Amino acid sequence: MKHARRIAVPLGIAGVAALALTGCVGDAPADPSAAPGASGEAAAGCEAYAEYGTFDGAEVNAYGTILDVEAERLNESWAEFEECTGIDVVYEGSGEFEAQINVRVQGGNPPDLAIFPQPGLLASVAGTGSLLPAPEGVVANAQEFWTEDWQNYGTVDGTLYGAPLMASIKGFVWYSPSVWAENGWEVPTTLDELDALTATIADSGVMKPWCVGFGSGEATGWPGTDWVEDYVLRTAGPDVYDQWVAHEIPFDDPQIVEAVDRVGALIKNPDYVNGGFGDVSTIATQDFGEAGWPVLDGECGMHHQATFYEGLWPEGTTVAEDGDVWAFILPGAEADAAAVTGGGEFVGAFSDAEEVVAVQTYLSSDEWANTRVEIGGTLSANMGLDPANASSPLLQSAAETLQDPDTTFRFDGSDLMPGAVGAGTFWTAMVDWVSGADTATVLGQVESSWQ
């Protein structure tokens, strides 16, 4: 389904201009084959991009955390858009984005577009006055294709700064169907059953139940926050989760301590981790991208990671109920609980050049969401997404979960907290905690850091 968009250029930081890019759209060639760089099959589909206009060799640079295979897929997702519009989108991925985006902004060298993985970080950058409010076309797309909750994640003080991009469900547990069938292990339906299964796998002597990795460059520690957030939502409930994220209750509230200790009963137990890598101490440094791979080698039974992890398995891995790996959503305290945490990215702009507005608007559309999801390995919460376009049955099911009105969805808590906490002291606290510090001490340190 194609929808007309309004594309507008912001006139300065203070607001969004009402002036549509009529000149840009008017310059679109009547014959799509005349679009700069368009030829062959790409030319045949260029009508779909006419609304964005044409630009002869204009360059738009984008900066984000997306790396390796996922970065290649991101570049593929806008390749036809580039051919048809003549815009060269130059993407730079960095494992130090969270620190470097502030350095670049403060140094007067921000990118045209930044793909923020945390709403809290987007909000802090917006607070500097350097990030531009979303242009008219992006606002229109956000209102049409994204729920109010998702729009709010990209909104600061009532102004939308960034529309969502991709999405993930964080609380998946990956495992090998053939190994489980061989050992008679069944997917748990409650957290208590998960605890019992963990003990069963450990007692079998076949493998360690869990393989875990918190390593992620300057972002090391964030996989630990995902564990905690999943358990807070499931053991304390969504209301307490919201209060905790908003700092309406202390970071070290007893209900949060209980959730962290329950996680610790699994991943700080030397009998339960770290399959394929060593003892508990290896968790702090093991790179998260390869942390689940021992599942394939029969060295660990389970790995906790988001839906995006489907794209991080080694090339040739089959993700299916009868394949090399499969996954189930971390269960709740009771069976059939429909509560999940998730994450996503938000595209903010530091430039209001016409070509930048065109790219930003395209990335907020249902067309881009369907194109990117069909390439594989990721999801979008865009309501214009056809779940059938997802690259595997698991992602198709996850897309339906995101669109299900009965699902209790909460955005990744650390991503909503102030950047200095969610992408700072909370991350380092998880490293200290898994390295031996006690729960009360590390949560108290995070509480003290919250200003």
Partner chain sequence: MSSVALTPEPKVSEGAVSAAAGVGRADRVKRRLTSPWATIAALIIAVVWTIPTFGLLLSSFRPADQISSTGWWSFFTNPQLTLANYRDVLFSGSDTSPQLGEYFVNSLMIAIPGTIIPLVLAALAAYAFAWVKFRGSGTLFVVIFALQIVPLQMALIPLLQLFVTFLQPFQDALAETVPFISERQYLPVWIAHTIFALPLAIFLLHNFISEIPGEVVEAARVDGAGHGQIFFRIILPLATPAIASFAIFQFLWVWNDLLVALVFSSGTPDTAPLTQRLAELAGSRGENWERLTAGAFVSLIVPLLVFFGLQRFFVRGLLAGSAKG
The other form holds:
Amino acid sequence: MKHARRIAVPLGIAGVAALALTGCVGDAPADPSAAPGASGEAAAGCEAYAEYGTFDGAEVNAYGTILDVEAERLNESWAEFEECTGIDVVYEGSGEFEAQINVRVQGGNPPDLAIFPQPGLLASVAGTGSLLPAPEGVVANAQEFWTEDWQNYGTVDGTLYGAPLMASIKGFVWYSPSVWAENGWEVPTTLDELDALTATIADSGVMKPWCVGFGSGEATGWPGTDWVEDYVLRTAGPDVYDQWVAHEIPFDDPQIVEAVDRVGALIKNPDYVNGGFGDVSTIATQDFGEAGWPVLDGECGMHHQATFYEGLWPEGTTVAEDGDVWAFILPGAEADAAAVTGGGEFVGAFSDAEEVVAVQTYLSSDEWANTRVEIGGTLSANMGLDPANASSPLLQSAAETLQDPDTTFRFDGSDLMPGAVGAGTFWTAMVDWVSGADTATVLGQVESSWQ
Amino acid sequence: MTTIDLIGKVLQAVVGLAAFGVVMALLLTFLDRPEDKPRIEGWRAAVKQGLRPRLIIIAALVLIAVLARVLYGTASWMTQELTNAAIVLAIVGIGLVLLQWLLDRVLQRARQAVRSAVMRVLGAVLVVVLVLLGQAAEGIPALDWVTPALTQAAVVVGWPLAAALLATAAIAFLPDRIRRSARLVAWLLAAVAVVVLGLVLEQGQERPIGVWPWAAAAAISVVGVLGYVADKDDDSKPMLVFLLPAALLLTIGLIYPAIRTAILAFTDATGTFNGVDNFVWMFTQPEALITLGNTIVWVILVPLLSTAIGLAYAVFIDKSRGERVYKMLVFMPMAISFVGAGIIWKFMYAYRGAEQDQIGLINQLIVLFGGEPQQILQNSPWNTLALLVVMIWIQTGFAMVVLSAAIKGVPTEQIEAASIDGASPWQRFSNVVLPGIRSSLVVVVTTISIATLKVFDIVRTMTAGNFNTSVVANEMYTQAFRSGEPGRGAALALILFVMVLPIVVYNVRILNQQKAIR
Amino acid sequence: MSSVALTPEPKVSEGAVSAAAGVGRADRVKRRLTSPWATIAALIIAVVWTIPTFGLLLSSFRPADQISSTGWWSFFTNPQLTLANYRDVLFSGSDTSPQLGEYFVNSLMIAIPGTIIPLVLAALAAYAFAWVKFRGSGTLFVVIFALQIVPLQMALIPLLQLFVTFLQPFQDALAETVPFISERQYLPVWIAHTIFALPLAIFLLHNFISEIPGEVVEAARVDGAGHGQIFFRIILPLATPAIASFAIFQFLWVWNDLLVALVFSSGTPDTAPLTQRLAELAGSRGENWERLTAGAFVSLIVPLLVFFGLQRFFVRGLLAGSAKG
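Given the form predicted on its own, corresponding form predicted in complex with the partner chain:
Okay, now the whole complex, with that chain kicking things off.
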């Protein structure tokens, strides 16, 4: 066994050395930066966030459709929260969210939080079983700050999955106050008056009454669905609207056909549309973002688009009652029948880690709603929102409308329908329709695609 | 961006490429591995021969451990965990080196088969021990650096590795006749074992293990099958080394998804089997035939036109002054993304009413020549052609670059000989150049055809499939991702596959002809 | 012999031949297959192919409101240029959306390994198919060729599942051990690009490598060279033009890719490439597309540089040189 010793000796030496080395390190003090309590001493102004607790180096991933300036504002809105709680909220925005969220969920790589732009998508993702029911704090906030309608949009099969985030009101009609004053046109109070005004503007020969654009890349057609929804809600009433959205009546029910035809009377009339762009056929391709701009140049009288269009006017445009452009809510069938459609985002969670719960709860609180709305450009349907915080007169009036108990509010119908319809055949139907197909045919196609 | 971030990023790329290089180098060293090492007689010589290179490794490991201990406390990034990791790994490394040397000595006189078997079994045991140790690391102070992630990583690698080692260990004893088949069986059994093990482990745990046993089994099977093919004779063995990395990646990344897609095509949105419903749906929806027709128009016109234009251009500019600049100009669209190209051409086709200023060049030209401006993207069927043009615009650069290079490969002597014989430029081209670049032409047409079948970005960005311009690839994306109907998407993918079959068959025939000539 | 992307150096061979022979110079000058008409046709194609890009270039320097109201050619009558679009794209940095530089680095760090790794693997496989005789090589090759048509979109979800279960542990372990490497890494993107590139790369390189004269390979084998040596000493140098040209294409595809990045990169400044950032810059509602025009040109620069840089490989065909002695 001579050779055995030869091996044993170096092994032994190595072992002893190793023990010595590791032993020394084992006793060493821990990394000072990891010392607990360092961030516990919150800066002044953090009292409001005490209930969310403090976390060290925790990270929460949020994923949504919100991009660019809006994304920066979103990050700004939770900056203080991050500082006080120590949670790092990493937001990722993508124009491909609707497709990618499915890929990531099925691929087993979902974000911690997803900001769903449509309740329909939230429902379909919840259907896969990977979305977690809202934690207690969120449920409490939702019940405290949102109307039952809004809670229902985030609820699937009786379980609340997400509280609403921001909101927008869809049915605004933009116009140029100075041009209207010059020509003596007045804001209509009923749909009939609106039709009459449309005819007046067309007859005046000064400009076309309407500018319309359905173009929106691969989502082309959605501005058309907004038109239809606004009219269905106003001409057929909220009950029919609900049945239509829930597919309790056929998609091509006569009342819906009537509403669509009423829209068609306005925007499929070559005398009425698209000053500055061309004829009716340009509607299908005209990008919605610039579709309203001719209003400024006096080439058309009105443009129908949501509150967020405030941010889409060219730089330097003043949005005010006495400014370059201003807007009124699309009137009801009768005067003073306030009915609006609107949209909003919902925050669902794929993780129940404490820091994720904290962020989700914070986003459903009135504090966040006020902080975010104050930064500007958007609204929230949070009842705890002080309308005075809204960044512009338009948003202030819209916020008041949202909180007015007399307002009939309905969520954007296409966002509630299944994705294949609300973000598929309904869009293409509007494109076909405005390109010349007749109402019954296109609505029938949507109906047959909705099993 | 901080400097640290930048270092981290560059480091990732460098380390990644280096690791890739090392793996490749290791693989290639197997190629020229001498089958039988000469036996060394006598202990003294053996120590000199066997221990010296090992001593260098040991010294290096000791150095690393000592360095880690010295740096600890001086360098801020050298954490306690990192130091412990370095030291423990150094000790384990030294132990392994010595163990291997010892075994080599002890087993020196044993048969080759016994030796490799023992080595493999021991290796498997070692791997299992390490994995188990990793799982039990919690609570051992010196192992504080073993994070759950690391443990999981070890598990992911460890079990399949151990299975593979054991599976191959016993084979060496078998007689030569059946060894080859037995090896294949063993590999396949190992694959099954991994799956079974995975399923069994899954029973007891709350968290599902997921796909990894399946993928590991697939990988083991690939190795086994390739090994079976290669084991026939010594001449074909090296192909294992050359083919293995690509085959493994393709199996997990494309073959597995292809099989999954094929199964998915017969299920509905909830994943239940629904027969051929998806195919029925596909052919009964109103625009199905238009979509199919468009796709066929695309796949015929795009490859033909872009190859023809690319070839003509390549011939025209061949050996002319400023050839590089010429090439650059037509190549440029290649360098623009599909989405970018969509934007550019939306500009080109933009429409304004006759009374307004046109902002799209095409309509401006139409107006210049006294025509009415057209809704180019809306007027079916011409709008499909308008979209096609974008793809041709992009792919011509590809055809031109490849064919230009091929033309330069045609021996100049042949062209000269033809011109001495009095052939006109056209005759020279069709009789000498064209046959000379035939295989390149086939490659170009094939590549562009397949790219055309798959392209969907152009349609999406420019018309979103409206106005009767949709193609199968676009429908597939819409159904699978936007509408939440993966079954329909998969069915459309199968249709695409059927459409590409003729191209594959044609290429196979060409390939066989070439083989016959060679 | 014909080949994919195989090119002799025309000027050198021309010069050498004419210097050596000294006669028939006129013949050689006329060796071009072309006529004045051809030159005109080439000019027309070049112009037609360049105009769209040129229009975009000009548009990217025009004020945002003018882009959508007048055609770019009105620049010639009303020259009005601005750098605002580029300023927006390049320097619109804030703490939440950093400047483009970081994404630029990411694009490079994705595209370079994303080109090298598949090329090496494909060259190895192509060599095996072309020069190692083994049973079933034909079938296997056809299978790999046919894999080209597996649509990327259908492979995304299964691959992501695999990455989450297999790669994530390694990535987490690496991020925990090395302090300055983020847990969001490029690795999944590299592997995804490699996998998706392999079928085409193997197909193209095989076409080239199989056309290398058999005598050259046989001679080396007779001299006792192993496969490894043949691959490195003979195949690789001879295949350089083919590899370089494929490298250009692969680089372009990776550089311009958005789909793979959307799924496999994190979307944060840690790993997201330029394309992803530019898509975000366009804005959530499709506005701001004056930024897209500028952004398109920013991301065009690198591919063009790569083309210029590697173009010389197109024209320096080593095989042609060796065949002529």
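For clarity, a rigid core is taken as the largest C-alpha set superposing within 1.5 Å between two forms. Positions refer to the first chain, counted from 1. What you see is a predicted model; the values in this text were computed from it and never measured.
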task = Classify residue 356 as shifted (yes) or not shifted (no) between the two forms, where shifted means its C-alpha moves by 2 Å or more with the rigid core superposed.
result = yes
Flag for residue 145, CA shift 2 Å or larger between the two forms after aligning core = yes
inquiry  = Relative to the superposed rigid core, does residue 112 relocate between the two forms - that is, does its Cα move 2 Å or more?
reply    = yes
